[in-house]
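Only one chain is given next, in C-alpha cells, and it is the form predicted on its own.
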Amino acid sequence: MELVQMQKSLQDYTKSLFLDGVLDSQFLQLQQLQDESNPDFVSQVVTLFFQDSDRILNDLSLSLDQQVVDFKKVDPHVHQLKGSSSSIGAQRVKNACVVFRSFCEQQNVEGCHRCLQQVKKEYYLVKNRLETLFKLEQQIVASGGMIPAMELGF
C-alpha cells in the first residue's frame, strides 16, 4: 500500500475509533504530550494502562467470586480502572465502570458481575482497537512516512 493511502486509512481509522465513542478528547490531549524526542509516548503509555487494566480485571474477577465480596476491595480497584481508562481517553471503559461503581455502591453482586463483563467487553474492544492503531502507524514510520495529526474536527 503506497504511503499516502497508509496514511489516509490510519486518520480513517483514526476518526472511526472517536465516532464510535471507543475514544474521547483526552486520546488526543495524549497524542500532544509526544514528540520527536519520544516518539513512542502514546504507545508506552497505553501499554502501562494495558497491563495495569489486565492486573485489575484478573482482581477484580477474583474479588467478585469470593463467597462473601468485599466491596471495599471491589470498588477501589473499579475506581483505579475508571481513572486509568478516563486518563487515555478510554470513553467506553471509563463509561462502563461508572456504572460499576454504582452497583458497588448498591452492594449488588450481581449487577458487578454483569458490570464486569461489559467493563472486560469495552477494555478488550479499546485494546483491540489501538493495537490496530499502533499497527499501522508503525507501518507508516517502516515505509518513511509521517503520522498525520489528529483533531476533533469531524
The other form holds:
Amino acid sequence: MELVQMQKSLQDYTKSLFLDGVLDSQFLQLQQLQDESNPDFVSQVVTLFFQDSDRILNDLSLSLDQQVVDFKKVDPHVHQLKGSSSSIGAQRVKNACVVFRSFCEQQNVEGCHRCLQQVKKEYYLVKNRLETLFKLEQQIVASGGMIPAMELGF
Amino acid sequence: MMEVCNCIEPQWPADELLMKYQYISDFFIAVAYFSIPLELIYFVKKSAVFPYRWVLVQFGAFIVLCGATHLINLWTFTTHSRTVALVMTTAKVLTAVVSCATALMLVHIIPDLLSVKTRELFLKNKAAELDREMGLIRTQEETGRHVRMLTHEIRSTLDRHTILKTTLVELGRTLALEECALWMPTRTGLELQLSYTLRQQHPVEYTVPIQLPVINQVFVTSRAVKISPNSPVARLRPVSGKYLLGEVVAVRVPLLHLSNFQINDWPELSTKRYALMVLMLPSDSARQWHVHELELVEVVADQVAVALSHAAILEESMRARDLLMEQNVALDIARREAETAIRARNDFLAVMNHEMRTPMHAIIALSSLLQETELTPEQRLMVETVLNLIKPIAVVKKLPITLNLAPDLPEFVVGDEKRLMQIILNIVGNAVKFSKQGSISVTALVTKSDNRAPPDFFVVPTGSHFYLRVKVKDLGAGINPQDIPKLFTKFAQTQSLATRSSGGSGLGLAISKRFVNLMEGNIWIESEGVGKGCTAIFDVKLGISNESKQSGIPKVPANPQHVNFAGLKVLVMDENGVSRMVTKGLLVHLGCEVATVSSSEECLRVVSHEHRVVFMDVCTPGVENYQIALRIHEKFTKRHQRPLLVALTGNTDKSTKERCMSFGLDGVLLKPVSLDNMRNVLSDLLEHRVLYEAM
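Condition change, the form predicted on its own to the form predicted together with the partner chain:
Expanding to the full complex; the earlier chain stays at the top.
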C-alpha cells in the first residue's frame, strides 16, 4: 500500500510541477529517454544542470557586483543558463533568463540586478522541487517499486 | 809830366762807331757765352742720364773762357793798364788751349753722338714694329678664341640646321661680315641651292648650276678663295647704291657620308659632294681679307663638315633604330596571330577528332560485348561485319571488357531506353578511350541503402521503383582527383585537348549528367589519381514493370518512415553541457552511436568520414558557429564522405534557415528537440539528404 501511495503522491507531485509551470514538456522528453540501458539519465542530466547553474549564478553575481558592469561577459552566462534550463524543461527559469537577456541588451544595470534575483528565485524553486521529486523516486525504488510513466495527456 | 803808364792804347779810338759796335757785340757775346753753360748745367741737371759729363765740363770751360775773353775785351776798348792786357792775354791763351782741346775732343765725340741718335731711331722703329706685331697677335688670338668658340658652338649640337645657322652667325660676328651664305647641293647634285643666309631671314630660294667656273675654282681646293663680288654666288643682296662691294671669299664644305669613314682612309679622297660657304666683307670699307681670317674660315669650314657628318650619322642611326622597332612590333603581332591561328586550328582538330572517335570506341566496345552474348548466326554475322567495318581502329586497342550483372536486377524495367543507352555508350566510350591497356569492367546492380554513400544521394528504393547502378571501371590513364568536378562541365578542360593524348570530356559527360539527373539519379567519377585508372558510376531511377512483380523478384521493403538508425555514427557539438547531454540521450535512444564534443576545434579534430551526421549548436552568441560548417566542407572534399550537417538553434526564422543553407548545412532543428522530432528529422535527412521542412 505504501508503494502505491508513494507512487500516487509522486504522480501528483509531478503533475503539480507541470501545472505550476515550473517544468514543461521537455522534462517529459527526458523521462522518455530513460530506459533500461540508461536508467539514471534524468538524474544525471538534472545533476549536471544544478552544477552548471550554481556556477553560472555565482559568476553572474560577481559580474554584476563590479563597479563597471561588463555586459559582454554577463550575456553569455545568461544565454548558457537559458539553454540549459530549456534543455531540461525548467520553464520558469528559462523565461526569467529571457527577460534577463533583454535587460542586458539595454545595458540596464538595475534591471539586470532585479532579473538576477528573479532567476535565482526560480532556480532555487525548481532545484528544490526536483530534489524532492528524486527523493520520492528513490523511496519508491528502494521499496522495490517502479516509477510510473507519466501520462502525457494534460 | 806825362807819366809813362803802362797803359796800352787801343788801336782804334774809342769813339769810333765801329768800336762802339764791337764793344756791344763783345758784351753780348760774353753774356751769351756765360749763359750757355748755365743753361747746359740746368738741363743736364734735369735729365737723369747724361754720359758725357766730362765733355760738358770741357765744353763749359771753353765757353766760359771764351766768354771771359770777350768780357775782358770790353776793357781794351779804352785805355787800359798793362794788367788788364795781361789778364786778357792769359784768358786768350787759356781759351785757345781749351778750344783746341775741345775741338780735338769733338772729333771723337760727334760720331758717338750721331750713332746714339741712330740707335735711338732704330729702337723707336723696332718698338713701333713690335707694337704692330703685338696688335696682330692679339687680333689673331682673338680670332683663335672665336674659332674655338665657334667650333664649340657648332659641335655642341647635333641638329643640322642649328649647326649651319650657328656657323653663319658666329662667323658673321667674328669677322664682322656684311653677309654670309651657305649653298647646299640639291638632290640631283646638279645645282647649288641657297639654303642659309645670315642677314636675310627668308632667303630667296634660288639655285645656281653647279658647273660654274667660279664654283669649280672653289671646290678644287680646300683653301678659302677670293672671288669676285659680282659672281652669281656672291650676288646675294640687292645692290643699293654701294659702289665698292666688300671683298668676297668662298670656301668649300665637304659633305661626308657614313660610308666615307674608313679607319685609315681620310674621307677627303672619296668625298664628292660639297656645299659652298660665301663670306662678304662690308661694303665701302677698306677692309681686306687677311691671311689669318682666311685661315679661320678654312678651319671653320672643316669643323662644320665634321659636325654635319656627325649629325648625319645620328640621324641615320635614329632612323634605323625606329625602323627596327617598327619591324619588331610588326613581327611580334604577326607571331602572335600565327600562334593564335595554330592553336585554334589544333583545338578544332582535336575536338573534331575526339568527338568523332568517341562513339567509335564505344561502338567497338559494345559490339565486342555483343559478340560474347548469345546471338543467332545472322546476328553474329552482322555484328562481325560492324566490327570489321571499324576494324582499323579496333586493331589499335585490344581491351577485354567484362560485364557483371547483379542477380537481383529486375528482368523487366521501365525507363528511357534511348537515353540510358547513350549514357552507357558515353561512359564505356570514355573508359575505352582513356585506357591504353588493361581491362574494362562494367557492373550493373541495384543500389541499396547500405551501400557506401554516394556523393549526392542516398537512395532508398520504394515499391515500384528501384535505382540501377552501373559501374564502369578501367585501368587506364586515370584522372587527378582535383579535376573530377570539372569533368561534368561542358567544354571545361583541364588542359588543351591538343596537348593530351587522350582527350578530355568535351560534351559527353555533361550530356550524360543531364540525362542521369532527368532520371533522378546521379553520376560521378572516382579516380585514385593519374595512371591509376578510373571508375565511372551512375545511378538512375527506373521503374519496375508489372511483369517483374509477377516473376517474383523480391521487393525491397518500403517503409521509409521507420528506418533503423542502429549503429548510425553521429557527432554532437554543443558548448552547453546540459543540452549536449540531452541531445546525446535522444540520439542514443534512437540507437545511434554518439560522440560528443564541446567546441568547434574539437569538432574538427574528431570528425571523420565515419560520422554520418554532425549536429552542431549554432546559437551561442558572439561565436561564429557556422564557420565550422565551412571547415567541414573543406575537410571532406569527396561529397560522399562528408557527414550531413544539422544546426541546432533556438530560433528558426527564415533568415536563420537561409543562413544555414548558405553555410552549407543540410538541415536545421529547433531546440529543445523532442524525440519524435529527432526521429523524423533523422530519417528524412538520411533519405533525402536535405531537410529544411521539419521545424
